[in-house]
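Presented below, as structure tokens, is a lone chain in the form predicted on its own.
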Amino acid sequence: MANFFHISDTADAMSRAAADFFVERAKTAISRNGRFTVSLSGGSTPEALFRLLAASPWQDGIDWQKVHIFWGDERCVPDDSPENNARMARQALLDHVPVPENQICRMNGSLPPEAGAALYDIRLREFFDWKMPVFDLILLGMGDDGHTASLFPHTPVLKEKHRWAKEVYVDKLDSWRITLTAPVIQSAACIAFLVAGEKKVAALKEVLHGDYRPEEFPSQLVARNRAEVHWFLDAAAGKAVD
């Protein structure tokens, strides 16, 4: 287990160090895979990293013919919702790269959860020709609860081993998800975490310096049980590293 700290004086500074980030790792997959296979996380904090993306000098150093975009999460909301991360991630970067249409793999919220979270299990085992997916980088965050993509604290999605992406119903926001699950995200080759503003400080320590209670802090999952994790943080996040 390694993690890798990453920490800028502002929001702004953060976003930029992670735009420099994602695009070495572009580079280093292309050249080594011919691909980059990438999963995108939702919510506020990777917005401002996605229109870094869309603009020079970052866009420029991407191949974005041989990227392949993921999710690793998504409400289960229409598609034009303002509340779908897909739609989000559209308007902030991918309409505006020239990636293959037929290489992005989003998640459908419109569907009834079972059904969305069933479709979207079978289409990472036929992208990754059944064999456990190892993703050149997936981004997240983590809620000020501990949460990262959508394992949040007790429920039980934290425990499953056999499905790749699943439904998970979130009692204290009363609304559906799709997630990937935890064995998904071990096995990536590079894990970026997002985390801004002083009220993850409290979560983020128990994250990294706490006794290991994945139920409570399901960010863990991914923290104590990976190689390379990089952490990307503003200064007031920061202050949990200390």
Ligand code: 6PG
Second form
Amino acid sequence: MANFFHISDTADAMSRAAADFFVERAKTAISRNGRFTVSLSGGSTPEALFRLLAASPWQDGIDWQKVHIFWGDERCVPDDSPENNARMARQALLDHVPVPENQICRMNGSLPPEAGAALYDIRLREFFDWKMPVFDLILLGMGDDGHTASLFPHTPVLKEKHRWAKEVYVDKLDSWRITLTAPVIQSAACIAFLVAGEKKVAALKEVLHGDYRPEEFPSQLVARNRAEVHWFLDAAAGKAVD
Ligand code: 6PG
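Same protein, different state: after the form predicted on its own, show the form predicted together with the named molecule.
In what comes next, the whole complex appears, and the chain from above leads the way.
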């Protein structure tokens, strides 16, 4: 297991480093396979990255016609809710770049959670020809409790081995979510976490250096079970690395 740390002074510099990485991975995937399959993260951290990717020089560096967009998780809220991850990605990025609409595969948070998750699971199977998905890149964030995507501590979905997308009820948020499951995230060709801010340090220390307790710190399911994980951190979160 190898962690690659890209620590920047500020969150803005972190986003710029992540944007450069995103473009490089996209170019490599498109030159090798003729397409770039990427799963976007949600929450607040990636918005700055998405806005950079919609701007020069990053936007010009990607053949968006060959990009296929997926999500790591979605909140079960209406499409126009400020909480909706796909809405944020559209406003910050997808409405500004020429990704064909039929290459944007979002999780439907407006359906009943079980139905939305089952639908996404099928769409993943169809897209990846019923073989375990190997995304060229999965972007992830991490909560201050060590969750990633919507793999929250002590939730049944942490043990899901068969489904590729699953609904999960998050007690502390009193809300339903749809998430990629650990097997899919673990099988990605490349993982890039974006984590910024002092409040993430304690959890990040546990994820990186603590005892292996994935029920407590689900990001360990990714960080501790893969050959290569990239971490884009600002200086505050980077303190966890020392
Ligand atoms: C979500 C995300 C989630 C997020 C972390 C960090 O839908 O909320 O996918 O996993 O990455 O909660 O969120 P922030 O970037 O807002 O700190």
